[in-house]
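Quick heads-up: it's one chain on its own, the form predicted alone, in structure tokens.
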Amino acid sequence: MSFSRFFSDDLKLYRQSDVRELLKVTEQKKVISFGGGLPDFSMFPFKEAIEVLEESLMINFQRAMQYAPTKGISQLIDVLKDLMKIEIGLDAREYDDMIILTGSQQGLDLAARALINPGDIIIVEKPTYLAALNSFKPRKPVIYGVSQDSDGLNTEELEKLLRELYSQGKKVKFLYTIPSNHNPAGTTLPEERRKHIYELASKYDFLVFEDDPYNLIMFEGQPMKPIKSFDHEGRVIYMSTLSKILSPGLRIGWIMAEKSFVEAIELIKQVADLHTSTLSQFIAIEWIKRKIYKEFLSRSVPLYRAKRDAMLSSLEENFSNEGSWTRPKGGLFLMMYLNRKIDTKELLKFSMKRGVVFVPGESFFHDSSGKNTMRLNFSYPTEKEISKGMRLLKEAYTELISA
């Protein structure tokens, strides 16, 4: 029987994630992976974390095994509010509310369902997070892209686009942005651009969907003030996650936004999964209260910085005449732009034969441009693997252009 004849038309609008497919490859055999955005848990404070966990579960075992409110356990919401206030200077306003997500990926999906009608105009960065595109596109919006430079989203270009759209009577629904340590671009918006984005949102009356998973992974300077910190109207949706500062296995994210939006997300989440794992929430409460995330960051950030430097050095050694790349101030990724007009999906085939994987850049562009780009992760491989992997990648590149 051909089961596919029973599928909905909308199923065709979903596409496989290149990152998830590469993770399958890395699980099956030993490769040097510049692909996934995996934290390095060699620096995780296991002993302290397990002791805290045992103590907490002895006290909260019955509650941790039960159903929880769709919105999330109130203690977790409280400790996350404290975390945001202490670490990034972000206070909830009187019109703000919060909801706990099953990872920030769920936030992308639920927000898309709550906000996007077919034909709505949304704006994204070029490049942008591919899972965001995969969440938005099935809702059938009209997507416009704004390019990035070394400081992230080009707000002058954004302003020009907005003028053009509004002169044609077209209204933007929202801008999706990753202002700090961007995935995949590795860029960080300076404060003046963050303020400019908010000013434009207020002037042209659209929402800002701020995705902020990497702000605490800073190699240079302090975490940046979120765009949400300039919000005095309730038009910024702020989303973050514990995946990069504690564990992606917890699947804990959150949204802080205007109360009516949080209510809409809560309504859809009741249908999607009822609530986020109660056990994960109780683990997160204790690990945040006991500052396990601080200990992990204090150990992992210097390691990530050294790995970033190793990758930048290896790129300079192997690709100095072949392309350019971003120089991230934090986070887990950088973006490489090859000078030649080659498809990095083809390059991936050659590099995989040598046991090296990366994510071709095309899937990070809403218009499928960026064929000559690639996202490179430096947090997971060792410095030795970074050096070896870059040499093998250059060999694959040389073979491809020769062919």
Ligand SMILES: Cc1ncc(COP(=O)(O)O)c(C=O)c1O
Contents of the next structure:
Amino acid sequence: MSFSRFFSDDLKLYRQSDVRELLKVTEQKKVISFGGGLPDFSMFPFKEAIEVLEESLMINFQRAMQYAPTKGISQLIDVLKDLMKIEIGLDAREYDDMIILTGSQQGLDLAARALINPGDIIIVEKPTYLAALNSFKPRKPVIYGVSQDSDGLNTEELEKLLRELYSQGKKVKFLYTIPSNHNPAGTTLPEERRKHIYELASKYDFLVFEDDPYNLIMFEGQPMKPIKSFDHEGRVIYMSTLSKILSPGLRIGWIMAEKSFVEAIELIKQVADLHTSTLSQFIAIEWIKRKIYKEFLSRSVPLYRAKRDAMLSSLEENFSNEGSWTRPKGGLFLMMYLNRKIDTKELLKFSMKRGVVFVPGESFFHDSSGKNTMRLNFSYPTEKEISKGMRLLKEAYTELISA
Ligand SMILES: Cc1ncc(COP(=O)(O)O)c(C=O)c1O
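After the form predicted alone, can we look at the form predicted together with the ligand?
Now the complete complex, all chains and molecules, led by this one.
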């Protein structure tokens, strides 16, 4: 039977993520993966994490097994508010509210549903997070891109674009940005540019959708003040997640934003999944209260820093004449820009034969430019694998260019 004739027209608008496909390959056999964005759990404080759960889940067993409010368990909202205040100095204002999400990925989808009408203009970074593009595109927006330099989004270019659009009578709905330790670019936006973005949003009256999963994974200096901390009007939607500081398997993210927006998200979430897993929320409450995330970060950040350094020196050894790359101050990724106009999707075919994978850059660009770029993850492979994988990648590259 041909099943496809039953599908909706909109199904065509959903794209398979290249990263998901890669993860399937890496699950199947032993490959060196620079592909996914996986934390390294070798440093996870398992013993402490399990001990605190044993105590608390006994007491909270009935509640942890039950349905919960769509907005999330209020105790979790409270501990996350404290976490944001302590770690990044971010305080909820009187007009703000919070909702717990099933991973911040859900926030991308729900925010797209709440905000985007077909034809609305949204602005993203070039490159941006591919799953954000995959969430926005089915709502049929018109997407504009603003390039990044080594410090992240070029706000002068953003201002120029806004002037042009507004002179044509066009209004922007929102800017989606990942200001700290960017996925995939590995960039961190300085404070002046964060302020500049906010000023522009105020002046040209659009929203800022700030996605901040990597701020606490900082190798140099302190986490950055989010753009949300400059928000005195309620135009910044702040989103974060426990995926990179505790566990992606918990599937817990959150949005802090203006009350009526949070209400809208709550309404749509009710349809999507009723609420985020109660059990996960109870685990998260304990792990945050008992500072398991702090313990994990204090062990994993030095490890990731060493892995970043290993990747930077392997790149220097193998690719110094062939391209350039970002030098992330934190996070899990860096981006390589090859000098030659080769398609890294082709390179991936050659490197997979040698047992190394990465994510070709094209899918991180809303206009499918960036074919000669690639995202490289350094948090998951070991230092040894990084050095071996980079040698194999260079061999694959040499084979491709001489083919
Ligand atoms: C920028 C960004 N936003 C959102 C997500 C989704 O994360 P999760 O759904 O695990 O919270 C990720 C995951 O890698 C990400 O890098």
